[in-house]
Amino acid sequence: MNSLTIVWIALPFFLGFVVYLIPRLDRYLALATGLASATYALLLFLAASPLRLQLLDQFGVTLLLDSLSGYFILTNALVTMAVVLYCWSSDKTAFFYAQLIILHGSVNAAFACTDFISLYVALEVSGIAASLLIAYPRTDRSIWVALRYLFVSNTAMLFYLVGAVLVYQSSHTFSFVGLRQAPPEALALIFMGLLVKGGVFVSGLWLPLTHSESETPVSAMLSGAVVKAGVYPLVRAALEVEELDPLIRSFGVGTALLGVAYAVFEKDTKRMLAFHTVSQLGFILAAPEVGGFYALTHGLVKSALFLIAGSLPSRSLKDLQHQPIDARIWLALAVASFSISGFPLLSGFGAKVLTMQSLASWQVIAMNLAALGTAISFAKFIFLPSGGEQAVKPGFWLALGLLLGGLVAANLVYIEAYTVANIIKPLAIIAAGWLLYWLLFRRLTVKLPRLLEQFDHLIGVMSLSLVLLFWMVLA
């Protein structure tokens, strides 16, 4: 298993360069990369014990692969495969597929690392590959969004790198367990970098513009898999160092409420989905011990929703209310919306039930409000009129079949969720959300300010967040 792990980590980077040598195989190599990761993730679920590797010495690269890693890796694999299928008949060049493969590999590496330096390398490589995919259309707008993403990401990772050095100075190790002996400033700096990279709380307000302005398959990849590379280390840190668990849970609650507050009032489909990515990342952090399963269900449903949103005749929800969409697309949109709202028969139900059961007592009210906000938001999609006809990309249904099929199959992970008590509560929350939408939010035209999303304010918010983190760590 050790040798297989090394091959699996190195394979995407090797294939990413092979694409340039044999461009005719670009789609096939990208799809094979996703299949290899999905197979490896399944092997992790079947393994009797976690796999720990030290590739250099006690101060070098350390890897930990277990069922938690397996959920995140499987998410990355399925989302990547869906994006490849979606783009199969498009005019995407070998450059696009090469960057997609490298992005996939770097995100996988982040899910395996448990030391700060190798994690830093993985996150930086993923940032470069993601920015190249964002800028792929080569329009002035896409280039600016890509540069903005890269600059914000690199600034955050500078904070992170200084924190990693401080951890080593205090504990003589770059391993995550060194956080136990780390000074408060080291924790604040590392968490600052990861909060920004993962799109968490106010530090993640770079995410709505980036995800909404990217091409449809790139948006699906970013929201479905890439942002989780920044969230996974926070989940792992909460599990490895129990003293950090309350801090990470508190950011999970704040993130869930912040994202859903924006999403409820958003009238642009892709921006609403982007804000919900922020909110759903909060659910992952609010209950770290079950965050892997929630990450899988969120990755599948959010990728599907972005692919569907890219196939709608308009991004404006106001226009869509007067422009019927294809009945088949509406059905797919409704299934995905049901799942993320926590409706039974889809894995979003089991993930939400498991998360709610794992919350601390002080989190319960806030997270139920976030769940209610999710139901309100996705009522916007469910109550759209259907009956029109429209063409979609040839690979659209293959990609959706993989993602929505995964939502059905993932029910088996927590089949114990299907009890009468567990079913009644999500249905009541969804019904209340639909009722509030129909009676109140459907008529509201509140436009929330985008001041904090501006480039200069994003950098300023990092400094304010760093002060907040330092105060919380000291407390």
The other form holds:
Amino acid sequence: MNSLTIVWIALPFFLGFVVYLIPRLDRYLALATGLASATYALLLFLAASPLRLQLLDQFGVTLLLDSLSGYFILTNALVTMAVVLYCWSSDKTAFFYAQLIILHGSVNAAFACTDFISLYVALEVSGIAASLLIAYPRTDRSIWVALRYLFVSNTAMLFYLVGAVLVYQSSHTFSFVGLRQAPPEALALIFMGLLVKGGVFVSGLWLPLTHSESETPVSAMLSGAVVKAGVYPLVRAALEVEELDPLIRSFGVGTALLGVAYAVFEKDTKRMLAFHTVSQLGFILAAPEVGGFYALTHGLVKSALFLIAGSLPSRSLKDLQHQPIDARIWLALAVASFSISGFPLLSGFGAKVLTMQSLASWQVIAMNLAALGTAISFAKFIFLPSGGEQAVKPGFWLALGLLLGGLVAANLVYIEAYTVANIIKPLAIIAAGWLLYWLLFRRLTVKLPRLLEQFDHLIGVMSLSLVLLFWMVLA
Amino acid sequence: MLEAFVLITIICGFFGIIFKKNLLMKIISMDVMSTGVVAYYVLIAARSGLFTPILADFSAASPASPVAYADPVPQAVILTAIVIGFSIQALMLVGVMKLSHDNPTLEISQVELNNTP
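I would like to compare: after the form predicted alone, may I see the structure of the form predicted together with the partner chain?
Next comes the full complex, this chain leading.
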């Protein structure tokens, strides 16, 4: 298993360069990378004990692979495969697939490592590959969005690096367990970097514009897999160092509420999905010990939703209400929306129940409020009129079949969730959400200011969140 | 003292990113900031001593005092970060070159106005 792990980590980077040498094989190689990761994740679930690898000494690379990382890796694999299938008959060049494979590999590496420097390298590589994918259309707007993304994430990672060396100074190791003896300023700096990278809470407001202005397959990849590379280390840190658990949970709650508060008022499909990603990352952080399963269901459903949103005739929800969409697309949209609202028979239900059960008592009200907001925002999709006719890309149904099939299959992971009390609660939340939607939110037009999404404010908020984190760690 | 200067460099770079209006100047500010971070790593590596950590037979020369080696780990680590930092810088400058065709002044407010929906 040890050498298999090393081969699995190195494979995407190797194949990414092979694509340049043999451009004709591009999509096959990309699909093969995804398949390899999916197989490896399944092997991880079957393995009896977590795999710990320490290369070199205590200051070297440390890897930890268990079922938690297995969920994240499986998410990444399925999303990548779906994106490749979606792009199969498009005219994307080998460059696109090469960047996709390298992005997949770097996100995998972030899910495997438990030391700050390997994580830094993995996150920076994923940032570069992601921004190249965003800039793929080469329009001015896409270049600006990519540049903004790279700038924000690189500035955050500089703070993170300072934090990492402070951890090293206090415990002579870069491993996550070094956080225990680390001074508060090191914790604040590292968490600030990861919060920005993962798009969490106030410092994560770069995410909506980036995810909504990218091309459809790229936004699916970013929202489904790449943001989780920033969230996973936070989850892992909460599990390895118990003292940090309340801090991470409180950020989870804040993020869930912030994202949903924006999503409820948003009238643009892709922006709503992006804000909703922010809120769902909060759900992952709110209950770190079950975050893996939640990440899997969210990754599947969100990339499916982005692929569907890219096939709708318009991005404005107002236009879509007067323009019937294809019945089959509507069905797929409804299945995905039901899953994310936590409707039984789909894996979103199991994930929500599991998360709600592992919440601390002070989180319960806020998280139920966030779940209600989810139901409200997805009622906008469910009540769209159907009946029109539309052509979709040839790979669309294959990709959706993979993602939605995964949603139904993942349902079996937590079959014990199906008790009467568990089923009634989400149904009540969904009913309340729909009621609120019909009575209130359907007619409401509130335009929230986008001031905080401006570049200068994004950077400025970083310093504020640094101060906030510092006080939270000291407290 | 040295540590204070290094931290001031980092903060100066950060304020440059916020307060400079020109996109190119913002990128240069980011470079200043990353220079500060690199210097901080070197400073921490030099806590235990200043000698280059090359294994050699020093015991014959001065048997009484052991050689105060610098810590090699932060230096090795920051090499990676330098390479990543400069490749990101290069990529960003290419992006700025492309943007400057349609936004010749590269004022951030102008670029943002033209390119956000």
